[in-house]
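One chain is shown next in structure tokens, namely the form predicted in complex with its partner chain.
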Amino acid sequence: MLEKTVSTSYREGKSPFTLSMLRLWRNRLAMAALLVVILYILLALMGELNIFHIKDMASNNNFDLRYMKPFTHIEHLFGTDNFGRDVLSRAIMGTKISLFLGFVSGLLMIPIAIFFGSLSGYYSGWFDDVAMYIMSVIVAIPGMLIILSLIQVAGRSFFIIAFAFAVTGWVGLARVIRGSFMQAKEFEYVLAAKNLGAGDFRIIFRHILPNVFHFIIVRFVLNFVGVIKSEVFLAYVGLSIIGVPTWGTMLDDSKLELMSGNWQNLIAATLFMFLFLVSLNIFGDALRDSLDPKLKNVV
């Protein structure tokens, strides 16, 4: 009797998510990026754990310090400005609330955009009249004039400000999901799905909702793009969060600062919220293009 092995040597196929992120692994420009922003990650961490005192020179007044140029002191880079307070470490104070900012407000948005966006699109019954009547009635607002009313009554803290974000920023996201659960639902995997006895909570949340994740994340990312320009708007109109100093904030101190000469508020803020927002858009770019089942063949 002959036996024969039967080798069970096989190669276990890639899943999707790896192979596009294997494709933004090999996009060089999106890695630099990621790797700005997780550097300012610790520069924010940096600051909050009061490493090399600058969380103490972003608040410490100090009057015999007043608007010192900056690059001309070393230890105090950007110079400092009215109060004399550290610019460059107030800028790095202003990163931990820019990032908290996006990233609370993100976490805010995401349930509310998935909860619409996914029944009102597999249901497409009296709950999906109901949350796109929600909606439409949202986006016919301004949104800055909900976000500026909301804070000036509700207080100028950080989580109304984050709130804030939150309830006008969802409904673009809550109208993608949708309009992908509608395709979805059509498709075989969900018919066969649904004929093996999966229940529709299962159906939503196991088998659709991981195919419209990347527009989920790519959106998470975006969204401190948004957030963090639209916290220069409310400082410049006065209601940014208080107390804090935030890029947004010496911006706006900034504007009276110019006409005497002194430049180290706009020059900080400028440099770290470009830098950041250059990297942010790159990376939320690449990912987009990296994770979008259209773009497979490409790479």
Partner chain sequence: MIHYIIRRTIYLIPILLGAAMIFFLIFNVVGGQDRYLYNMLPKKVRTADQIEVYRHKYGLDKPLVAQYLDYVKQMVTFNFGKSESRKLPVTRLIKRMVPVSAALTFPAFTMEIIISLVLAALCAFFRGRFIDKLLTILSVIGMSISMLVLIMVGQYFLSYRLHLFPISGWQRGIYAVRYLMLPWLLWVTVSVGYDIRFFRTALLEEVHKDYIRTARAKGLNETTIMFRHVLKNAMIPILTYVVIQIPFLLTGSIMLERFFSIPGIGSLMVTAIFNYDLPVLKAIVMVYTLFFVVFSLLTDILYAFVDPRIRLS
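Just the form predicted in complex with its partner chain so far, so send over the form predicted on its own.
The next block holds one chain only.
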């Protein structure tokens, strides 16, 4: 009884969002994963600002330093590639590209998914039929085929590739939101809000959408993973971004280097991808659990 009283007093006066952040803060593994993600963001900023000449070492050719082995020189910790470029610097610059594509495609994908998913689930009727038809058409076409077509037609710029990923990635989230709205609109708190005179806009965005926000978080994280994997495939077929180092282009370059016993690009790109994706998945899962409305009374 005493423990229950202390727990109740501890939660008293705190908003649901504050309680969610407290649950997240107590998850040590999630905090460690967040630190890794923040480190990647800082590395991307360092590369963009050319701190320690990262951008220069990633792009300048120096044939006198070709195929330098890893851990043999302090200035080239991961060695150099066939053009004498620093492999670690190229991996850091690839971090910037991956973060950009993941964030931009996610920011483009989420509003589309929320629009179609929430309205079709809440109103049903003809809008639901139209939305489901659009989703079915997109799902019926292989996603990579749509991405390749858009890139071939519009070019290989940052925004075009990010937009192509968003076009193929919003359907899954929209279906989850639609199903959640179809259930939630029959719940008592929604019916009570209607009886009190709340408008549809307030019910959708104030009452129902916060209860499915954890699904959006998970999908955003999964979209990050999918974008990075897709970029690797685009680099493999020669359709990635031109003129900038990415993890995909590094893995593509390693195909020719492995035969000569040079593993620098493969090791660096794989290690950077692995640590980032694992950390992002761990933090995303923990954030989803902390924002889950079913756990709002658990600290």
